[in-house]
Amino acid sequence: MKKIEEPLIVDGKRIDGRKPEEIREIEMRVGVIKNADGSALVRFGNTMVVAAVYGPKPLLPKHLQDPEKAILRCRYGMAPFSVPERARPGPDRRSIEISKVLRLALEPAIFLEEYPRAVIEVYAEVLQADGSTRVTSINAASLALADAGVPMRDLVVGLSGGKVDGTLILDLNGKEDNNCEADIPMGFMPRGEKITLLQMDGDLTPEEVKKIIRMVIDAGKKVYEEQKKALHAKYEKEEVV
């Protein structure tokens, strides 16, 4: 990774104002898109995603089915109009390589075997990009499968770690991902502190990274809280109506 000049941490605060281990404004809503299953919005600081469920429903064609589970899809994408420089429209190795992430990151959320022979496919599109797109993507779509009310264990968690100027921090933003030392994106399930996605670019030392899983993990139970209040404020408002 590239290392500007400039530095990115002055006196204890990063370049947004931050704290290392705080992590930005939350926003999160479900049901942003009515002719999807499930949907949700997802904005940490300037990072703001969009995701949508359909199904699960019966896969076609046939030959393409697992009779003993469904089969979980996922699409991630960046609007063209998400970063200063106009994404590419279309899929390239990168969001390949993150749609497979974000599958792996939620399957073992997923009572799959509940539906065999069926598909569920998740759409994670950013839509304004300032670092951690994976992990607020995993976030969203999280809430989105619970929203299209696909059975799962527990919701996942996504939150990104790093190190900046020398110092641990969570949840990069775009000029921190960019010329920082090294970067962790995971996601959990908080209930048992299952760990479903780590990644790393960087190095670390062992206890770094250790210290990383841990600030990771406790700062994500503030991510669930916001998770689940997004769920309940959406039944909250039906009830009412």
Contents of the next structure:
Amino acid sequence: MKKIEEPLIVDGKRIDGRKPEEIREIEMRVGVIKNADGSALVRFGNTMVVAAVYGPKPLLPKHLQDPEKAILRCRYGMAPFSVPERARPGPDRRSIEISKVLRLALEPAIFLEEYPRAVIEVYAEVLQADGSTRVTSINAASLALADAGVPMRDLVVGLSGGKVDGTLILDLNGKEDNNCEADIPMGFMPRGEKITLLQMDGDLTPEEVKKIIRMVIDAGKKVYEEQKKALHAKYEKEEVV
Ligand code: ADP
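Form predicted on its own already given; the form predicted together with adenosine-5'-diphosphate follows:
Once more the chain from above appears, this time first in line as the rest of the complex follows.
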């Protein structure tokens, strides 16, 4: 719902100068947390998330183990300095929801059955929040899992779409996120276009929903290319060393 008076689109341009379907500048790096088995830093404009993966490793205490497959544990958090007004450390309702959403978005991509009795821990920490942090976390977590060598069916791409001032847009920034008519965060595996996360907040017609999903999947292919480039960059460097 719009809480501000000012227009979010002027002469076809958004408040940060983007065209409706343009996504923000993307930066992706893997292997940034040396203690972890896998890690990644992902930035979409001013939204920045670092993810770290530990495991697969034996799950303790033993009674929590699943003899059929590994358990995926995800924790989403916001650094106290990630928003202008200090975010309270520790889990709140929103971060508990996003942690669950993150797990559900990633599980279909992982061959969990290859690691019975194990746990894979995924941490996503928002360093700077400017909209679409859950989808940015999906990109970071997915890259960190791949960096940890966890076998996956495909990388999971995260990207948001929505509607502001009557216009369908991609990759919502913070102001758009908080003042949009609707927003749809999505996670999907590009190969086979399998959607693993689809949420919606706001009002849209069925046609608009279909259109946004298509826009996200098409533009998400660019995000997928960036993910693959980031992984290649690390391993190309390692060959030289
Ligand atoms: P997402 O970050 O996935 O879009 P939300 O829709 O819940 O999830 O949040 C929208 C945006 O609101 C965030 O990306 C962030 O920019 C802002 N935001 C979230 N929590 C806070 C907070 N505690 N303080 C200030 N801004 C926040």
